[in-house]
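The chain below stands alone and is given in structure tokens; this is the form predicted on its own.
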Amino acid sequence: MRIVVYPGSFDPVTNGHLDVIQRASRLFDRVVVAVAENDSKQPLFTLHERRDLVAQTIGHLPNVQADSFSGLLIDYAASLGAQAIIRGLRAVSDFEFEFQLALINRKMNETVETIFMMPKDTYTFLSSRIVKEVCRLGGDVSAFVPPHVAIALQRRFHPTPPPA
């Protein structure tokens, strides 16, 4: 079975992420969307909330599952028996950092490959950070994220006040 891990913060999952996930699901037998616990970032959503948002997003894809992990990605991928890790590249500026990660992962475990995938050109500008900022400032993010994610963002940034 060909297994691939698609790791990320997914804070929140966007349509760009979904595009990469859907295309990976056609290339691999099993895709694990792995939500990373990252102590250096201060996410808007908890690890559990992010994993749930991802799970709702991928529910229509039978060979894709949501999971979460902490620690080294390469160790997590190996524990699943994954042959590859997918990393998304939106722009050339992403490449240098991602390339360094791929090389260090190869040095730690040369049996797990790194595959770079670019989202459709309509999503190259899209990032979770930008989506959060647009929503925080009152903008409509429905074109950038799945509907349930737009609702979660709206609730987080603009909660309805309790009735008087």
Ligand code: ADP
Second form
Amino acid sequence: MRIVVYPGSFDPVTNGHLDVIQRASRLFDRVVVAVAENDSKQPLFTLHERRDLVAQTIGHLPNVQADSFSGLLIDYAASLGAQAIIRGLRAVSDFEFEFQLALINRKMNETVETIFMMPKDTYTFLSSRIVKEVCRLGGDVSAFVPPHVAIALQRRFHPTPPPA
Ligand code: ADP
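Okay, that is the form predicted on its own; can I get the form predicted together with ligand ADP now?
And the full complex, kicking off with our chain again.
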């Protein structure tokens, strides 16, 4: 059984993430999309909300599941019996940090490989941060995130006032 972990903040999950998940689901028997607690990033959505949005996004993929974790990624991956960790690479700007992360993880546990995947070219400009900024400023994010994520973003940034 080939198991892979795709970790991230997923604050919120985007079509770029989904593209990577779909590619991974064709290569591995089981893909665990693992939402990191990661409080240092002061996320817009709670851990529970982020995991829920991921779970709704992957509902059509039978070999993919959503989970959450805190603490060291490499320990979490090993606890699942995963052979690999997937990270997405969009541009050269992602490379330096991802390279560092992959090597430190290998130092801690040599049995878990890090695999990099590139999204479809149309998603290379997408990040959770940019999507939040567009929505916050009143832009339409429906081309960048799954429909239920667009609704969640709209509600978070532009809640409709209760009827008078
Ligand atoms: P993190 O806080 O771990 O960077 P993110 O949710 O921002 O969490 O991203 C999780 C992973 O998905 C990272 O490897 C990131 O490079 C990758 N990723 C983010 N957006 C995209 C995208 N549009 N296309 C491909 N990979 C992406």
